[in-house]
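Have a look below at one chain only, the form predicted on its own, in structure tokens format.
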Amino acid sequence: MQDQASRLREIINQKRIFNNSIAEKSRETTPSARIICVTSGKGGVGKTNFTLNLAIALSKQNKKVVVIDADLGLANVDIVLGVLPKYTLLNVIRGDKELDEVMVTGPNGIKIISGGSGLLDLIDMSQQQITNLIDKFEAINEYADIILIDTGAGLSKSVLSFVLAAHEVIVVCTPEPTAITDAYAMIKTIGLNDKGKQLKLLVNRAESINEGKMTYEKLKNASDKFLNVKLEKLGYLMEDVHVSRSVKLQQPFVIQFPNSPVSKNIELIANKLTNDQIENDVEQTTKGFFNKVISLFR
């Protein structure tokens, strides 16, 4: 009896270890595209020009990235290009076209899809409409590694669907105290929702290094005393008149004017943003974040 029970436990055993194989070989075969949600509390605060810049950065480091504008209604990622796309994800939420044919190519190769109005679409949605747009959705994966989200400002429900499905979430905030403000309302809403999420803080517009600290800091400290959320330091950007020159050229500044203070600092946040550590516990799929996002939505 001893002898079989052995056996029974080896046999259970070696079972395991194949299933755990043949799931680390899924997992080796479709990797799933690092997703980090870019957000503000208010807008003016340069998220979305932020957004696109980093993504460019990013593909320096021969990274494929995708950037999905998901501020309703308001296609700034368009605005800034210069570019009108022929098809928005509304194409794919109706069935029109597949995801690879609404993605316009950026600057550096770069892949752009607008949101536009579509994702209002979804509250009417079946649950077999929703079930074939998620599976359209884990194509992305072919086209990134890193999947940047600009959503729109403030905390309207749109937003937030899209800021607690993720759990990589960069706030974007100026030294302006009504942007302070309205920031920590942000991180306030995030902390009380999810304390896990990797929250990191982009400080952008700043006269000095000493200022970005300082408005770091604040949030920092009413963050870790109030709301028991852990804030991270992800940068700072100071007021550089590249960036306007490059507004109005519609080009992004690390193309239009790679050795200016600005770029020079954005590249040195991709890099971070590459170097760090993300917890393997909470891995998250692109599947899974997008049906977080639409049931949060509906």
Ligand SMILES: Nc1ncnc2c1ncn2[C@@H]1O[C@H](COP(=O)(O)OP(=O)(O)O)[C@@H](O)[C@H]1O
Given for the second form:
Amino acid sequence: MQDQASRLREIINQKRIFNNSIAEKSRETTPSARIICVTSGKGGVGKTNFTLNLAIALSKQNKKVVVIDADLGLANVDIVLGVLPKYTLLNVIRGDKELDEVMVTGPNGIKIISGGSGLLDLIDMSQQQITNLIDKFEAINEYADIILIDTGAGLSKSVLSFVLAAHEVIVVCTPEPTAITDAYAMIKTIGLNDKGKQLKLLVNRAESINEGKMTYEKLKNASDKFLNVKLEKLGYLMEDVHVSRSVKLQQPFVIQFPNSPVSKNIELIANKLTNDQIENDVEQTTKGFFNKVISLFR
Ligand SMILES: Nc1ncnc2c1ncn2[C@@H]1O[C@H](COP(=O)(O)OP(=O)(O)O)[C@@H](O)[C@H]1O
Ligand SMILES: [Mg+2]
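Having seen the form predicted on its own, the form predicted together with the named molecule:
All chains and molecules follow, beginning with the one already shown.
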């Protein structure tokens, strides 16, 4: 009897060790999420609304999505969503919190991490602190198949650190000449640093498909001719009153107005992005990415 009980315990123990080692392995091999930076030359062109609604559209395809609000100047993912994060990346950087403690759950299960002004603290950190921090970032892969980063606008160091570190960048632009000029400056800067990047243009606030197309072609032709940079077409979002209505309601338009033109546009773009991934699977580890962001930033 005694013998049987102790054998049972032994079996249970072995099973536990076995299960733990499986859990250990799966943690080690959690694949790195796909990282996409969303940026623009000019501010106010619709990055935040696009990023959040795209995140929700992707989550509807059963993708796990984490949005990082890295716009240091005008961080406003939380305002658009009406969710207030208690902690930001600053808490992780300072070591007060783990990554999962600063994540807020948004609509349809998307996770949001607010950058706060945390990045500025990186400048004073030792190499050991940086290494520890980057190890912590690795945990993000448990929550994300896709990480969307709202980087903010313009050619500042913080924006460029993210943009130059990522393999995939979406530049948001509107048909206004000022937005086009500023988008061109962004594309030029990216091209001077990295010709091989997957660079995609999203034209927002187009009054017609034709206007969207013209805007894309202007930038594509100039990028081809003067920069030798390949600019892919991601798609167009129509000028649509449902965007500002949803901002006022602090509800994403893909949830509040799923049948609006702009929601249909977002759906198409989400499909395109997931299909693109099947075509050219880019390998970028989250560790490699965050390492690069931090070294560019410092
Ligand atoms: N497709 C659109 N149609 C109509 N208005 C839009 C559209 N996209 C953005 N806007 C307006 O532009 C404002 C700024 O958008 P936002 O996403 O905050 O820009 P950014 O993050 O680039 O600064 C929104 O509050 C909304 O009023
Ligand atoms: Mg914004």
